[in-house]
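Just one chain is shown here, as structure tokens, and it is the form predicted on its own.
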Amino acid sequence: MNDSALLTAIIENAIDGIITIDDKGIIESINPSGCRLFGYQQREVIGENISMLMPEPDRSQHDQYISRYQETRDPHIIGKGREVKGKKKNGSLFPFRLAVSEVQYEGRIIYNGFIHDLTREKNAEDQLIEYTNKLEQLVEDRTERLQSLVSELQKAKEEVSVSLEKEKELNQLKSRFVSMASHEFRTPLSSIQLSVSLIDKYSIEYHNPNIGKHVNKIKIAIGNLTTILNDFLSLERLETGIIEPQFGPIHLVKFAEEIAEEMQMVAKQNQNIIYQHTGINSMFNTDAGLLKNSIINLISNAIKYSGENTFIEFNTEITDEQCFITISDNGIGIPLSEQKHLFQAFFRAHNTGNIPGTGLGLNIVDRYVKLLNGEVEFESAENKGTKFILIFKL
């Protein structure tokens, strides 16, 4: 194969489009790619200007471009490389990269371009570009949702701030009433306690039995609403934490014989508290307060739920590792279905009825105990009764 043979073969199968043409722009040769890249047929373009592959206002100043570069020798693109844009015979525009050289042949000027599509780089340029202005605008649009969020966080922060600065104060308010109120309410109730006392006394020689009947009943309604307010008072320290044990020991059965002998004073008519300690040990170290209130509590239970001529029987034992207070009656009982609510705070099973309560007894109960590093079980069964065992560890 000779050197022309050679050198057209490499032009017919270049990838990149290869045009030549005159000094006056005229279209001498055009290689297959170039006419695959303009959609057009050899010819239709040969011996036709090469505006004719050019969009405005390229197409319109070609040719003086070429009479420019003749005249001045002054290059804009022969001899250099730049991206400029075709048209194609449908008239869509493709971007390309152009490299025109100057070529002296058999004593005339010849032009040599060499064309480079660019559709896929550009393509690929401007889904780029797409991308990161997508990018761009969901970042923007993060970062003013994400201010908004830190905004209305710190409004939130600033409600939830002044929300409890008011719970405090709601909360001083009701220390401060429960306080006053238990005081104030104990001062009368000690003087009407006092004055039925006299009452019963002063009655004897009447003789009347309806006297001592409602003298009973003022006795009891005394008890139930002095009752309450320790309940109140109890609770209300038990929220604001001032209740601190003061572990100390103490002799369990010495204990538990007055708490007995005490209680037996409020029982119900034939009620009786059978009090038994099992075991040789006696001594327990403990909060005898919190104690007491616990037992009291539990025992003033046993009493309220069950009926006259009935037993409450009270239990305590001390093995080398725990000790154990145990309050069983045979009272209503508490439903199986409402026993999962037992130490809720108010809580009051269903048949209670009429029977006086607050529902907090067993939620004060259940804190004291875990005050003093133990534990409250219990068994229960609707008219059947109820057991309860306090266990603290040694």
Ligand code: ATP
Contents of the next structure:
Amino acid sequence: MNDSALLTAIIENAIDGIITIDDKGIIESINPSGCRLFGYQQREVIGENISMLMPEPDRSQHDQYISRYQETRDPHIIGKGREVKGKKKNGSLFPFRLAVSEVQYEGRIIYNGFIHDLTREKNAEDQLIEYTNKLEQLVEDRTERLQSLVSELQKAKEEVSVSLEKEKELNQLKSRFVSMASHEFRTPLSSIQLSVSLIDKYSIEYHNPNIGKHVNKIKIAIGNLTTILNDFLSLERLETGIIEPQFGPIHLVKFAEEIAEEMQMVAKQNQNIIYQHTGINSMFNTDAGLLKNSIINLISNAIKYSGENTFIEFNTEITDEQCFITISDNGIGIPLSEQKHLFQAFFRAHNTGNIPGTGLGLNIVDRYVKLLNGEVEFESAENKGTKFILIFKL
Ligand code: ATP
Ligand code: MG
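Since the structure above is the form predicted on its own, I would like to see how the form predicted in complex with the named molecule looks, so please show that one next.
Okay, now the whole complex, with that chain kicking things off.
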């Protein structure tokens, strides 16, 4: 193959389009790739002005480009290469990289253009830009949503803290009122108690059993009222943090026996409180007052919520690590669905009927036991009895 045949083969088979024009811009040759790119047959373009392959404004100005270059020799594309747009026969535009070189051939000037199609690259680039834009939009949207969520949260937080503050104030007001009222009630109650004792004393000479019966009723009512007032006061003292446990060693068995005896006196007919201790050790470090109050509360409940002719089991156990105090009865039990409220102040289960109570006992027990670093557990089911366990770490 001679040199010219080789060159022709290279040009004919080149992937890029190759077009030559003369110094007036008239197309002298175009290779098959060039034809494919612009959608023309060779014969349709040869002899035509190169501007036919360009969109506006280059199309009308190309002749001036050439003459300006020829006058000034100041190249805009020649020898540099640039990204431009081409116009296909069907009118559509496509991007390509154009490299133009100037060739002196047989005393003439020929311009040789290499056309490298950039459609795919441009599409990919456009797609990338589109993706980036979409992503940016997405990030912007998310940020906006996040910001609005944060501000909503902030608002909710503020609202909660305002209502919390209000509730705190209300609680303080309530407990201040309760404590004041309790104190104010105590004085008249004491004078009623005194007067009742005097009535009791002076009525002996009348030998009327009815007087004694009613005096007794008044005494019981005063006793109940005093208990309620005491509960109110301990609640208030718990609320204001006045109560501080004073720990000291106690002989648990003696301590429990005394309570059992005391409570046996107020038990119902034939209701037997059975006390038992397990373990060799019987010394236990606690606040005797708070613990006694808690146990009395639990045993009073056991008495109140179980019938006559029943046993109330009262057990203590000291192991190497823990102390357990258990009180169980065979009474009405606590309905499962209501157990979650058990330790809330003023809570009373629906099955208590007309058994009296304020619903403060267990709330106080729970808080006292916490002050003693212990826990309250219970097992109960309606009509199946109830078991309360106080657990303390040694
Ligand atoms: P008080 O403040 O006078 O003790 P109360 O006994 O009603 O009133 P808590 O001791 O706090 O209040 O008990 C709350 C509720 O738990 C009771 O009303 C009752 O429904 C239920 N309860 C507590 N102990 C028992 C028990 N041993 N058997 C059945 N129900 C119980
Ligand atoms: Mg009670």
